[in-house]
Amino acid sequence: MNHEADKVVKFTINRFDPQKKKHYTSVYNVPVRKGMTLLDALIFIKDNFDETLAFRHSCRMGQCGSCGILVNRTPLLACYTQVLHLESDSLTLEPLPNMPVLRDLIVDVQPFFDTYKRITAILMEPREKRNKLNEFMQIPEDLKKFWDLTLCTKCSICYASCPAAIDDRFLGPSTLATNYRFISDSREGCSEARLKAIRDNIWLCTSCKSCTLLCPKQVDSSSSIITERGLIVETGFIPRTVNDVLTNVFKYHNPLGIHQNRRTEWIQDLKVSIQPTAGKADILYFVCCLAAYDPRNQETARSMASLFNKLGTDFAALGAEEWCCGDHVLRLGEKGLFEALAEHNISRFRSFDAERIVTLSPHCYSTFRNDKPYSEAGLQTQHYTQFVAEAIEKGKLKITKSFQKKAAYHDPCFLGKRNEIYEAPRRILEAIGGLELVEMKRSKENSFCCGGGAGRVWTEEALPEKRPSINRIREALDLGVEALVTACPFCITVLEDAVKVLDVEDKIAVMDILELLQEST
């Protein structure tokens, strides 16, 4: 083996001394060779620099799940991750969040394992069958339904990355996925009891998808939770708030329960062509329910229409023919209602001759791109940040005024994590003169969810301290920014609510990128 280092990497480790109850930082320059894992580096530090450094490990093969740590804000298994693959000269190591720190990089994983006590993590069968000798057959087709979920090593990385887990009522992605693993097992006989155990808890999930994206074993907990919700919806035993959202969409084609004939009120005196008057346009502007009906977000809808007109864009909207895209409905588990909404919207898209659809909401954009039947309809879709960034780069949009504020950008989960659109919003903000843009501590693929996804924008009942939005606003306040900027109407709604709850309206403003452009062009 070649013992010469390929490079020297600076390791900054956030530590905790339980005897002195003191948090402190240690820095080490570690010679790194090809194939060296984070765990190898930690062992090297302990053997050569500081024998007091505490971290947890066992199998060194990614099977025991004990060596989870936070690396540059990303939860990773230390034994599973090669240092050189991180492509960084400087790494910051911290203990996993959402669990108490015992010492240095060691956390108390008991809160995570305690969530498993609230479900039954073994196969169950009805009482009348327990004492009978039965042969449990499992054919390959049935095994495939849940096999991937059995790969979970209980490493707690999904729990550490989950925004909903700041509320200790939440079971967490791994536990809910394990529950579904048994429900989907053909040998299981008590699925009804399993659904009853989680039906008051599962709605806290925001569908941000962090659990799936960061799982070392690629377990898709996020999708299994949505499917599990669908089973609960079928039973009819759902919270009143969830029922209200689904009923509103069924009756009025939007979650707010407002009649469709008011869907164009946001237009007011703007020049906007709508169906059926407009049958053709270069761009179909899909406004989103929240932006169409909510007075706060109507300003964003109007800003985008004004921008289209300023650019001389040939665009039109569906007006009352625009129904909810169905994203939140699907994440709440009502697949049948989602498909009905999708079929209606797709029929309107096909009757309208447009080159592409530009959406205001990342949720509309994401579901058009990724969820059947939208994803099979051949739609050409852009989020508005992509459209605007493209206009700036081509010189079509001139930003003539400065915006003298210090601001941070909050990555919406359905724009960033689910669709990897990170740079377009930042390019727009960087083009605005006078704006001092700083990054949140948790940004891009590690961004922290606002807490409004999967219908939670309407169903939120958690105490303020347990809301992801409160956590996020506090992070922005710590940066000393005057504005927290985002590109999603749902983020705007829950983050502004958090500002009001914290009574910091005089310290920070929540703004959409379009509002900044309105003041700068």
Given for the second form:
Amino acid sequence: MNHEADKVVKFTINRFDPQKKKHYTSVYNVPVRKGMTLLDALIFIKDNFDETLAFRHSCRMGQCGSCGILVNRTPLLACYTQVLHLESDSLTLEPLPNMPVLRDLIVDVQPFFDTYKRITAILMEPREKRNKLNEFMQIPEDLKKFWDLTLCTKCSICYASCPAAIDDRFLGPSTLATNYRFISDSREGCSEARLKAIRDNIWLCTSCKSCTLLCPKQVDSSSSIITERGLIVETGFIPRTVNDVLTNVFKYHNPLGIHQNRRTEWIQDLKVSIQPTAGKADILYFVCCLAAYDPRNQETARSMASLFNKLGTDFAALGAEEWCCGDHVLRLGEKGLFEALAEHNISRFRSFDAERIVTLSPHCYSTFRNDKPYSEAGLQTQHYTQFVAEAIEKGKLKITKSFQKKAAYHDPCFLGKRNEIYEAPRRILEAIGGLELVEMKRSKENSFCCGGGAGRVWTEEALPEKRPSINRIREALDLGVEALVTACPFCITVLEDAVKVLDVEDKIAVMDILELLQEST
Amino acid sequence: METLTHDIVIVGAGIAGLRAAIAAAEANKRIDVAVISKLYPVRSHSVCAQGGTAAVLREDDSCDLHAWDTVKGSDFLADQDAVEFFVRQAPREIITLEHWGCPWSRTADGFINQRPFGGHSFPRACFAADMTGFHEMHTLAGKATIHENIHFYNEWFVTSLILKDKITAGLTAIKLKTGEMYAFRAKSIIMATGGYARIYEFTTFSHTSTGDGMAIAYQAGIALKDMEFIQFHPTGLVPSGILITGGARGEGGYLINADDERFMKDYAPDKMELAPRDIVSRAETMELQEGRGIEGPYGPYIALDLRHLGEEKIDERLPLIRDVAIKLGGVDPVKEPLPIRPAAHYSMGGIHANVRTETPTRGLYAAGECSCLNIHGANRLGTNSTSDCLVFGAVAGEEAAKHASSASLQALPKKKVLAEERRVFEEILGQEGDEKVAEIRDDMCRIMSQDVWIFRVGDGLNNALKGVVALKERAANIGVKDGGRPFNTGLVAALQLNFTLDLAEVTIASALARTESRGAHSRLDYPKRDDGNWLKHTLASYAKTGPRLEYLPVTTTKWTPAARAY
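For comparison with the form predicted alone, kindly provide the form predicted together with its partner chain.
Entire complex below, previous chain first.
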């Protein structure tokens, strides 16, 4: 295979020398030809430039799961990725996160493999008799129900990207998916023991979906976890914290457990029409429970309403008729309750007949767009960042004051990863004069969850060191930013709490984009 | 040096190693089993086995027929008593894996599905799409994890086998994480380290398939058997050599030359693409040599055309190879034929052992590809290797447990342990020679690919032997640039080079001596099978001057060697 290089690619590799306990980087210029994988390139470097470079590899066809690394912050299998497909002249290679680095690109995967000891990865109690002399029966349709989950290679990429996995009580996405693979195997007779193995830790998952999105084999661990939670909810063996959230939503239609009549308190002296008295309006402003009730986020809710007013937008809110969108409830496994909430909200939307819905929270936005029955109700939904970015673009919204600060944007998972809205919030921030916007080390597709999703904002009980929010704030502090800006009330709550826990309120502020706009328009 | 003690130590955690561990752990719950692997269990090359696992499951098939197919496929070099035992055990293994939860592909009415495969006269390849080995491995790993008497040493590299008075005493291994060497004592040791096709460049094998167990046994004085028989798989994806399963032809794929012809009609008119691998690989090589290869950027190739199977069938039966071909070959088999060439794939030879997996050394067992139990002879049939690993992995585990229940631990000869420590850390790691491991490795692969490939001639083999002996001399003067201990992959590469050079040498010496053509061993200067002189197994033993060859008779029970036509 002596073919001329198609181009030269610069490989910057983050190294670690365990004997000297020293982190350092090495740079190599690798001649790359068509068909060359990242693994081929690593082997080329080792054979020709530097024998000391340490990395794992074996099958070189995506089946053994050895060669997971971070490439320009994205975790992938080195052998299953062609260098030219990355369309970059410069690549930074790092070991997978969430696991201790042993040397160079090699991390300690033992804790990851140990999680499999806490479940049973074979049939436990087959429906048919174990001593049967021939095979158990299983029709192709039943095999299909769990087949996709069997494709996991245990490469640990999901584990490395999982915000919940920083707490070692959590089993990790692939292990939970494997557990579900056996629950949904028609040959298996019993799921009780399997649910028991996970019911005290599965709630740490924030439904950020990184596991599913980054899996080289497209194993949908994220959905498996939600289904397992649903099964646990059916058994009733759920932690008190989770039970409280579900009970509050059931009783009060919001997770905070505050009476619906107080849902409009955030408005104070602002001019906001409330349905049904409002009659028809162009835009239905869906406020979100957290923004409506929580004093910290009420500010954001008010900023948005002021902005509508400033723009002369014809808008109205549902007031006490707005019920929790149900996103967190659905992801905690309470599908029945979610559907009841959705049906109520959809009926309100129908009677209101607004042109579109603008949500404050990415969670409401995401569930309206993607989860049945909302997704089939023909709703036109925008997240506020889309609405605002549009207004700026069309010249309707003028930014008058500058904001002299260095800030980073934290992508909310339900806006970014789940709905690919990465640009609208950045366009708004770029329009603010004086603001020096820097990217988080982990951003956009590779963003790291704040730790508040799927109800964890209310159920958090992990030690501070094990919380994704603490991890995320540290990442922001490393960048030296004065503000971490985001666009989600849950991110705000969880991240601000982390700032307090870390006692760095004098160093960094957590702000919603709307608050910045409030100061700049 | 710290010494660790277990009743049984299994080296290798592929299908054979894991199956052995489970069988040993179940045979006797009080027995303490260690599994040492230079990888994590599900990283072993077994996960690359794609097409299926052969076993007689249906009434219209029979063990006799499976045995006959295997014996004929072996070009009559297989021991027929061993083959008969093997085919009778295989169905039990399929059902055992099924009962543990292996996601076998199914027939419409819910039975385990079976597909046709090269050389088999009945569709008896049980499969899990085209990831059969992968699913067997994950099932076995799930089962092995449950046993409390199985202890895993993941990412430990075994360097030598230690005997005391020709009885198994233990071994030495490096814990890669720290780079420290440990001695292990065990009553029984099972070698299950897989193949060594990494002596070639164009191979279907994982980078880690370097035949460690074979070389370690050979260096300790245990003979290697039938090492001249290397299988070349007909469909290695160009340019990487990644395996495209024989199941692709089993499902109906065509092999096409530059004249747009299904050329197998000229070589195996009856079985066509489903002839055994040695025959198809030779046919492809003839086509390429006679100028009927299709020109491509990486030289001439043969086309494997699956388009007529349709997207639905390809996605259901061959999803992995579609994904691999798109991601790594840039070709979608639904739309275009795949560029393929024969690739080094399997070693019929291995550590000399009998049907109970016993080697001549008491307490030492061998199973899977690293062993030679005489069931594949001169050419293995596709899907018989994973069956082999399962059947004889289980046998090895049971036999090793039986032995460990009655035998006592041997004292480790201190001198040997210290000598090994010196060899590894002073003679290899500490040496500051000018030679580079990667260069010698590449030269070895070049020699093997040039002169020890599908067609062989005496002169070429002689040159190759000289070449490899010269490489061994150069290898004595290597310098490992990496001085560190933790995860010293440079040291591992140097040790693997030492292993593969010995195995290459044995392969060539065995091939040079066998002046006939049989199964996968084709001598252009001796083009005919010669039952009068060569219906026998080659045994190669270590000697300072190079491999010492002896021969063993082949056992025939029912079937007299006959002409082999397909």
